[in-house]
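A single chain, nothing else alongside it, follows as structure tokens in the form predicted on its own.
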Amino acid sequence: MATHEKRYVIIGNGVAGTTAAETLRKNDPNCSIHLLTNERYPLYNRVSLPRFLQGVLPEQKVMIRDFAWHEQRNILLITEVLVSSVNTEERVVRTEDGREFPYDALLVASGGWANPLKVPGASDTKHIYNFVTLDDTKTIVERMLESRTALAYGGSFIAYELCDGFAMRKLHTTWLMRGPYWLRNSLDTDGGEVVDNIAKKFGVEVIHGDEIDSVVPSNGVPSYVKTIKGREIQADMIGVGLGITLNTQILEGSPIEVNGGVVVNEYLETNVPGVYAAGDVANFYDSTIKRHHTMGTWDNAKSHGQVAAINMAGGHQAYVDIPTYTSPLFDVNIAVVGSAESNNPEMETVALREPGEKGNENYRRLFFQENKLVGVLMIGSPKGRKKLIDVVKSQQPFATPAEREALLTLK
């Protein structure tokens, strides 16, 4: 009985996506590789954005695969295409356009669309912008070029990327977030006022505790906010960074496990044969803090998709990684790894916050479950990270207090 070659398809092209296809092609030169995104671009950099934002880096830099580099490797990129349905019994996935992508295995990587800002004002309202992809950057910094004010808004990565893009740019800033602190959900209240700090020195207005109430335009585009205490803040243009809503709709239908993502299992494989789940929308199994959760970093992402692609093709790989996120916070960095989830009550915490250089401060907040080393929350100078990385790896208890508040000074 004749065999054909197998056939893979890829539900977008982020670096979960195309690292995936990468794998693919290499473990097997005969299969067919559909990679499938909405977007008009190949892989680029989404880390790389804020500093485009910001004039520090050309787009070419941000780029980092071409049309060309996928035909050499005979991986089918459909750009600018919708995924309509999903259908496992068929093993087909059709897309909006009327096309039809039969598989042998399936790779969900479709991320998530950032949330709108919904108050009144807002939908009618132009230069209003979310900060996700590489267009959304373009049309953000054509808006800059010709703005004085700008508003960026919420507590998240996405939001102090904006408001460090407006700042470097010189526009003057307004940060409004509902939460007590940026990071609320990682931060303590030490952490949060050292970020406050590096804001401030920057000429950014923060203001926390109060949330839009409504936009206030001027011949279509904004003038100001009105906030919910009453404030009135002028703003030419408003970033919102207010999460994302992961794009697990085109599964309706299916019998694909979606709870707070796609679940899989260590894996990376959802609980219909054949079908695989990576990067943001993937909700998978953490060895380390030993639950599922999701989590939106470029290298977790990227790991997933050796995996999955390992795992689509007949292997038996278990997602075994401690995913680490690095930014440039205005003139510092941060980096965070791990599991870093105050939030979580399984968790406990200490924090170290010093005299950092330039005239800003170090902070580092370590995270702990079952007496073990799980995350790392680290403003400022970065020495000591690579050691607590191995610790986090090492899974070596720290039974007492003294021995866990030793790691804070870890150099």
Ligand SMILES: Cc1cc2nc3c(=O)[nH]c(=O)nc-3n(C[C@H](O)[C@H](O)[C@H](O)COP(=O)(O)OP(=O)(O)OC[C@H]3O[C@@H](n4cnc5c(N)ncnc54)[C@H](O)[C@@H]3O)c2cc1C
Given for the second form:
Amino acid sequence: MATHEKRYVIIGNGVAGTTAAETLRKNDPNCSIHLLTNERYPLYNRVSLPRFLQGVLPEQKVMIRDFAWHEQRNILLITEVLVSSVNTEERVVRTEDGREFPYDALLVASGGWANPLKVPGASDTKHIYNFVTLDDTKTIVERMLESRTALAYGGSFIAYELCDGFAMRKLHTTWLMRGPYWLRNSLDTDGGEVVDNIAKKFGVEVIHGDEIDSVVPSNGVPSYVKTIKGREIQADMIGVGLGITLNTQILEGSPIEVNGGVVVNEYLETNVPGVYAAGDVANFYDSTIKRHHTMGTWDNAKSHGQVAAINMAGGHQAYVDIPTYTSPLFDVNIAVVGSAESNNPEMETVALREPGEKGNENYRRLFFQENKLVGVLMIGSPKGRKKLIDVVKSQQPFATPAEREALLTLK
Ligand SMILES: Cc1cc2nc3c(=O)[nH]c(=O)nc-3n(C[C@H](O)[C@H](O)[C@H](O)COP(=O)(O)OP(=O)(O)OC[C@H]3O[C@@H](n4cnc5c(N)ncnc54)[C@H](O)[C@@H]3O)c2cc1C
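Mind pulling up the form predicted in complex with the ligand next to the form predicted on its own we just looked at?
Now the full complex is given, and it begins with the chain already shown.
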């Protein structure tokens, strides 16, 4: 039993870490809370970065917390510090600049960093960007203002957001992806076509099934890229969305189990007592699909932060939630509920494509596991989304094709 005030250390001040700090303070007025981050800002909204990129949202609207908010709550936010290791025997977190932070309970909420473009010509060429942080966004905006052509590379949400930002800023935009269509693990050919058609409406040239072979610079800035299928694509700047690598390297050498993300049980606790993980970095047990997985969504990270903090402070609350995600997709919306990944062999799917508004189409794909609806993906009209969330929560069986197809038109 600690005889001193309880000491909490949190690695990462994203939405998971900051929510955890806030919850700890509410539950324990006397504890000490150190919130550590390598970034230079208090919590900002990553979900708002695409609108800042497009120029429709000013920087101050991206910020969620300021330094004063932390001071008022006696949360010791330490910015621009890189955590280098965790020693679970001594119960201490160490930083690259030699500082030590002893803890009674530790939360790893370190998210992930974007994978860089690794092809010949990329490392010594400027204006090739990842898109994860506020600082990334500021640098991209600066370059967009002096560019005429841009390439968005990748088949994920981040590549789409970059593509949308370039097109909104009236750059001549090419969107190149290796897969046969965008979100290859969640859409099918029809869904892919629906997205391509929307992108084309905004003047984007979409190329599938090809990859960057090399970047050809001129005076240190991109001139064009060569693809493995022999294309040459002009680009003054390149936006890269090739996924993220979860920040688990700080746990190397510790007994904390890592498998992709930091493995936690339904209480978000790792195999080492007193050490928890939350948000993007957590490989957590999802009771809806009855297996561990990672999830890169804002709401999931926020709820994780809350539940982890309750448990760090001595509570015993299981994380049970249906993660949801909505995002603009050019001039329509995309909504994802639960687990919508068809690369899981246990999933069965049905889909519907139909005419929508503004000359676009609506697309809906439903994901079933053991006859239960576990995931929903909707492009275009969101009508019926709330009812479908209730169906996912209900765990009701849908054994026949007719029963499943009826859900495709639920409004
Ligand atoms: C451009 C963009 C758009 C998005 N749009 C949406 C959306 O529309 N809807 C949605 O639901 N989700 C969206 N997401 C995903 C969502 O933002 C994330 O799921 C969420 O922010 C994850 O929060 P987190 O607290 O787990 O991690 P993060 O926000 O990644 O925070 C982790 C922090 O820890 C820091 N850190 C890591 N390692 C160390 C270390 N060794 N030492 C010190 N600090 C460290 C990181 O730099 C970072 O600041 C988007 C993400 C991006 C990048």
